[in-house]
Partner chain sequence: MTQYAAPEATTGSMYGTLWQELITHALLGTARQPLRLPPPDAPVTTVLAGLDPAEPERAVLGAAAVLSLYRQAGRLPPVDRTPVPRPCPPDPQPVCSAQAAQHLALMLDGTHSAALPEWLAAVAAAGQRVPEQHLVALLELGQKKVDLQAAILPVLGERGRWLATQNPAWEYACPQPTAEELLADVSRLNAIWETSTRATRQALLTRLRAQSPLTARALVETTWKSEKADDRAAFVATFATGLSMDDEPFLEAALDDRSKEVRRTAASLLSRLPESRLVQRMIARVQPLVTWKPSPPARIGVTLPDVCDKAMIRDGIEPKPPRHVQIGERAWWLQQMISATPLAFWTQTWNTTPADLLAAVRLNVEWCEPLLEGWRMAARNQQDQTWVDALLTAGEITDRTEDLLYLLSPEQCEAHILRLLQTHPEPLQSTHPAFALLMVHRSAWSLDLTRAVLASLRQRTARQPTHYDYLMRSMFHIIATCLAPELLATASAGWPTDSQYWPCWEPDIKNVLALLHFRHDMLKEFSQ
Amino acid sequence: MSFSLTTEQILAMAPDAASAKAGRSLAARSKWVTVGANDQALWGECQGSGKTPYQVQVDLATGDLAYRCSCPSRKQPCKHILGLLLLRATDADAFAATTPPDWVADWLAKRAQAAQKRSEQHEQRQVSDPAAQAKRAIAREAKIRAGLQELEQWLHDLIRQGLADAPGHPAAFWFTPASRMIDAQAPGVARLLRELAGIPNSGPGWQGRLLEHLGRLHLLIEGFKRLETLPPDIQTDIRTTIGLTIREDDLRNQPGIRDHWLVLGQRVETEDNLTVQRTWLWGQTSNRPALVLSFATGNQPLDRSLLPDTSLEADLVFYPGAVPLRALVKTRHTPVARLDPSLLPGIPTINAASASYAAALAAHPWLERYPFLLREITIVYRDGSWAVRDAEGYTLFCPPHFATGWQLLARSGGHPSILAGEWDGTYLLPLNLWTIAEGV
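Just the chain, alone, in the form predicted in complex with the partner chain, possible?
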């Protein structure tokens, strides 16, 4: 394949800033004893502090950009991998097209074998003990039911006494019921409760925001109480919001939607010890969004196989629900290629995007984020706030702490651009921007 990664995409793979910096330092031909490439792989030998140079290799043929380095670093990818990729992105001439040395050929062969084995195993795998699993599920639901009952009482007490005192409550006031919901195995509800803690001191209008969140929580409790009476999609949404997620393995067996998927952007957030990576995709033909989540605790690496500004032909299986957004990549049909901005469909006006959000919210009241892919918008900065505006003048605001507005403005040059962002009902968080001139 042709190498299509940009330096930005490669740096986005870096596990931390130090690795990115070190990788950049290694992106010079003089740092490498040998480098080489063919259609399938990229390799090089980098002189480290030891006697033998590190053997660095990247498998380009499989879609998910696998790599290996013989250095002892536990960071994934290490600085040598990043350096090799960066060198390839900025100085392609340095790479002689040759046959790979034995250490590369061996690794590629092993990878092919392992992939074969995995797919065979996967077909054989079955649920270990369906009866025990069903029993566990019933026990968990009972726990949740009890927990939500207790929470309902807490919520009613709160409303009975009034919300006026809320700004004076210590954080523990909100965190205690949140911990109880963790005990009740309803982590989704716990998260909603923790989010409440910040609202009473979030500035003017907190009363409305707090009541809004409490209303949404109430709706969830009520919904769970009469779960069986609701349509299946809404049942799923309620279960997912509470934290009863569907197992990935169960989804993998279902048919996927094949499309040319454009990777629009990525957002990584860390709460406590859990890092969540949201990758937004858009189907070129299906013209629908998809969200791929990756979770990591502690120093675990996030899944870096979907890089913004790339695209791939793949089957995606969507998690069920009234507004199916979350998906997993079931099968990749092509390796990643660079995203061609002229293929971005998008919605021409902010009004149309708002209408699609309203429809989604009506179907899924607990929807937290909805992707907007807007065409022909302009980045606006006024009085210290960033906003995006369409040709009709309709305006959406970026979050107050949005920090990379100048970068977007530098890239757009004030020309109408295509923008991908996350809309949370109040603010639009920009994820990526393409100038239309680039797409022509």
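We have the form predicted in complex with the partner chain; now please give the form predicted on its own.
For this one, just the chain is written down, with no partner chains and no other molecules.
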């Protein structure tokens, strides 16, 4: 990919504010012993406190913006990687086009070998024993059925006892059945159970929210009992919600939807040792949203090839389901470029967006998040909470602990704006904002 990242996009990659500040301090040619670049990579040597400079390298050829630094930092990207990217963005003339040194060439060669190995493994999986695969699938479904049968009894007992005592239950009350579902190889159900723990102490109306979540769990169990009798899309949604995922390798053989995809926003969450990055896109021509997920464990880096406020022409393959949202990028036809806000479509009213969400929820009852791209939105502070209001006066509240309301208000200047966010049926979490002047 050609280098087209802006300073804002690079700083958005920083794992925290301290890393961003440190990266800025390294965005000067005087901080680097050597720097260089070509069509494949970007590299540099940064003098630290030790005798040997840190070796920093970025792969520009694969499209996933892979990087590596020899420093001992556990943060990814580290301040040296950020500093090198920022220097490239602000002073491209400092990078002489030259042949990469051996330590860069070796790294690129190893990445190419690893990619080749993954391709060969994929081919091997394609010709693996189908009978053995079917046997493993049957065994797992048997475990899931047994686990869901136990969970159904737990739900019945909870409802018979009533919900009045729910706020007093310890976390173990909710986490114990969740652990059982992990044993039953149903990680999606385990996650839904863990989320129940915080609802009884979430403020007024918790009873309705808890009952709604319990109802969805009950519906999921009943759906799995009757799986073979349901339409194919509903079957897929039930399997996916439970945790029976579809392999990316199987999807890549499907035709993609080619469009100019606008990267609206991104959210990163960490649970236990797993980091999940959700990136929302919007098709300029297809006028449909897409969700690209990236996962990382421990200190593994997330995929940073799709950054907010960028766009690209690409083929996306959508995962099947009644409401196809999740997708993978199959083929990139153009390098990532800066997003032109004038291309943003958007929905003019909250009522229209809510109607779209209601239709999606009716088709997919276990839908947890839905993207809203709203026009003519004003950021307001109401009843002690942040909210967004449309031109008709309708309001959606942000989550109780939403912490960047003042920044959004400052960016908008109090004027109507275009806003991208995640709606969970109760709160709208803003992910990005553009002023109307930018998006006309």
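Numbering follows the first chain given and starts at 1. We call the rigid core whatever largest set of C-alpha positions still superposes within 1.5 Å between the two forms. In this text, all values refer to a predicted model and were calculated from it rather than measured experimentally.
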Does superposing the core leave residue 32 with a CA shift of 2 Å or more between the two forms? yes
Inspect the rigid-core superposition and answer whether the C-alpha of residue 176 shifts by 2 angstroms or more between the two forms. no
